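Here we start with a single chain on its own, the form predicted alone, put down as structure tokens.
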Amino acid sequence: MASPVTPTPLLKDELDIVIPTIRNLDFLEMWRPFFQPYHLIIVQDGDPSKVIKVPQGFDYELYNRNDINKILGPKASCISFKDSACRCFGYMVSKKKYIFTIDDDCFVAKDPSGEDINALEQHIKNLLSPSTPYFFNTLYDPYREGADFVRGYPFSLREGVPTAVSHGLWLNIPDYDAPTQLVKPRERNTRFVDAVMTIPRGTLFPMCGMNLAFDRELIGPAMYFGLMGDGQPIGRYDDMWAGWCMKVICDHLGLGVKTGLPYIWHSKASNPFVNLKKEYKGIYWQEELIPFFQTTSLPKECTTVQSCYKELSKQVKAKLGKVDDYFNKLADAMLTWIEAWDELNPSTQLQNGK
């Protein structure tokens, strides 16, 4: 009897998995059936002399702070230290079309039938199907099996637009800010919602970086996780900053962002008191940041992600610099990030944003 043919994993040679970490990557054992065929980029945070152990059988490259300084030179100042924002260095050095990034406290979740969820496969399906940011479909994702466009949906918009980002969710420990963690310390997310939707054009959302995939060629240069952590007055806003910048640029360039499936199992709640110390300025500042991003518009001459991002950095300096000097530093780092990206990725300057 012939042995069953194992299907080739989707995008096996076109996707990198980026993992920021300060510890041994034992969590990969649980993900082995899904991750082993892919190339991993591990960004080691903290002490570069510490040896990080990676389970056998994985194809990976590992970068620590010394490597980042060596590769980027003075431009390494734009990569955060002692914060998971360091992961965006992995986006920069990747040579693949797609990126999936996951935290090392995230495990395989089960769907309501008890089956293990292949989060990576679902992200890929999200990225490979169009988005519908210009008109909301009440059956959510119309390209999914068993769904379609509902009556009254304009036929001229049914082709959709390319999907740049797939934002996944989490069971167990919710992604809460410190004040919410403090008042709901025992709350767990047990709701599995079997849906994917396009986030409408003009609508911002809080992007979480622990279960996220994106088309690096379409939006990579906008996925900068900012200046956070060591030496900075703020932490835990890295993914949200990237999400706000990215969404403004996607809206301008006619790209889509999906959220919903897949779920992962988030196993470890971070300390709410430590989080409050990192977040408290952000909680105050976000009341100014959100209106800024809601009202920001980019000129039509900006036709690439890089040109959009440079323009956004100018507006950050002009309008948010007066909120706090930190935003002047951040605006400068945004430009440094783009310069470093273009040095390492000369071919993407003309490709993206089309």
Second form
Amino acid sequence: MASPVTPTPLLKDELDIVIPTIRNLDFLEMWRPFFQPYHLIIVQDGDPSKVIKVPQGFDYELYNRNDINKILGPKASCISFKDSACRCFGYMVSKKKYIFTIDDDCFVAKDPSGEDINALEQHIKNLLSPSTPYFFNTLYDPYREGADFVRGYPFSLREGVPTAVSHGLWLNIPDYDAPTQLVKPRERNTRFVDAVMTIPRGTLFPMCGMNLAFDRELIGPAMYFGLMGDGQPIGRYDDMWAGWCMKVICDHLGLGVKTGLPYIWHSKASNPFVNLKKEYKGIYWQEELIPFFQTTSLPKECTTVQSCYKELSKQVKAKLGKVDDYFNKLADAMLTWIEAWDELNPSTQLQNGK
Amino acid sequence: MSPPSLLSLAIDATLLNLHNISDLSFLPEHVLSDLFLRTLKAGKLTERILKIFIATEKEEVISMIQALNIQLVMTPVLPTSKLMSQVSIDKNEVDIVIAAFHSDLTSFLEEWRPIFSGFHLIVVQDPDLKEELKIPKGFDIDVYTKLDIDKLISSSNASMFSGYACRYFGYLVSKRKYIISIDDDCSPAKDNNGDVADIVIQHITNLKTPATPIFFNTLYDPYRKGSDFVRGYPFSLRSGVPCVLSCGLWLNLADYDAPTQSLKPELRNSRYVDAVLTVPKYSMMPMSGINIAFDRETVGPAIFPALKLAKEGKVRWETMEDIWCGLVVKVVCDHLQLGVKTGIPYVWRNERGSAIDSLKKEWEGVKLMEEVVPFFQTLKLSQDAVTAEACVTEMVVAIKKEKGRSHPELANAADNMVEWVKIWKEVQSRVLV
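Could I see the form predicted in complex with its partner chain next, after the form predicted alone?
Everything in the complex follows now, all chains and molecules, and the chain you saw is the first one.
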């Protein structure tokens, strides 16, 4: 049954906001009313000698490439350089239960009534209420005010499962790939779809890292954003990769993933030609990757996120190594990531959500 | 031949200038009546002019209007929806099927007239309803009653079509490609812009654009105007699969079960979610018969009134036949690489019945779902099943084998499914019904 109407807890001591950036963070001014109570983890990509200006009044820690190298030593090789994938370093060093990550070209959107959308509050609501991956509810999230489970929904499934990830959407510049951007350069997403829903078990989706929140304790180690950018044959697939790995593991461990609200306003359209160069290989590779993830299965002995992830990296090497040598490197990086994660987060033996 | 009188010429002149006239109340009655008759003869009686004549309140003219049964016909010019530019709707492909539980369908059909006008309607009268149906004029309608059901269906099977299930008879006798069906306690809903939601256009658009069950698109239906596949969506999956079932939603009284509605009598669905999306492959869902549309030619054999609860009644809270159907259809679609969409269009559902009264009846439906859902989730069909009929036939065997002994109502449902496929094949092969 739907939860009663209570104010959403702020969780200000339990949530970190992770922002990857190469430029000044003036965009935070617009978010100030919503973000100020929280601690920020800024991951500075690119040239470490550049000084990133953060607006006054925010509580933050900042890591540039030098910091990453110092903290991780040789394991820093798993963290991408010159790609927003480096943000996952922020997930690793955070000490909080929840992470919200946002791109620096994302601003506060307005809902149809003209009100500013508090994206963070919606993500928290999504994470604090259960998911329903085992049976589709046609009225979407049954735990939202004004909604419920429909006739025919089995009662034994109405408690739901813990929500590990909340995937938000974007108004204005949609998250299209380069070919679509080239064909439809002027298309803007103006449709506000007032729904949150659970992505069913066994279903994969393209996870976008622009407006994302997750429960670090439930799924953190699976949120590795891969090897992208400098020295790598591919870019703009970091969040995709993390999303596919994460979903397979969530399905295995009985955790939920939600998508839909909140919306943010995505202001910058990146250059489609540059994007095409980065994504080119990904567009071909994803034809192999999707069947791989759809058919992969994890043994029931894997009951922690780390053990699931390590098993997944073995399968990546075995089955995708032949698609391109990149995947051998990626599989190794996945293991490095888990080692680094466990080193930086020693006490938390992450169990499945049940 | 005598020349026309001055009065006659004056009336003719009035007729020529009717477009400039907004008030005729000053005219003496006999002149008014003459003018009216000449207006009719000249074919100049428009809606505006009719209203002017009525406004005079002159008895003779009013009684002429009534005697000739002149009515204001409302076929409003609907704005060309953005959707229509993508999908063309051939009215000859669509049948709208309504089950009638109450004899007076006037207010229901009048509400839906702007949307249903021009389409062929099939009304199936609940066999238990004794009174003759009252149907307003101006619709292209065929009515089927208990007599028609008895003519076509053997008496042992006729009970399949009682209550809510009588509408399935309409699906059976339809000869068109698409069926749209709504409950008779539904009215047109308004979208977030205040425009009336045209369920026909939206359902047919859903059915005529592909579905994408293999991979979830986070911007929902990528074929909608203003939307597309997002980054990361495999290109090989972007042509989608044919959509054969479109499940709409409900504002006001949503399709909740009796316990939920009893516990929260004030709960009303006021959220219009402007999306339609494909239900992913292998994901089961509760199909609500309140507002659906489907491709009859492809999945007709899999949409049937098979599951009857022992104390099934005349309110939605006491039925499960649509839920059962939905589980069957989803398995069939997943197996045959076909798609199911859910979301818009919305209807406005009105109050009917008492949830608490429905609760009092023994509600086995709830208990049954616990058994039935895991069964369908793991059901696998063979490669040889390449049509909806073949799938249903295989399913029947599985149901009887695994659930038949422990659940007689499911064994019964399986029998009904067999009968349905038989009747379906028979009816389809006949030239005339």
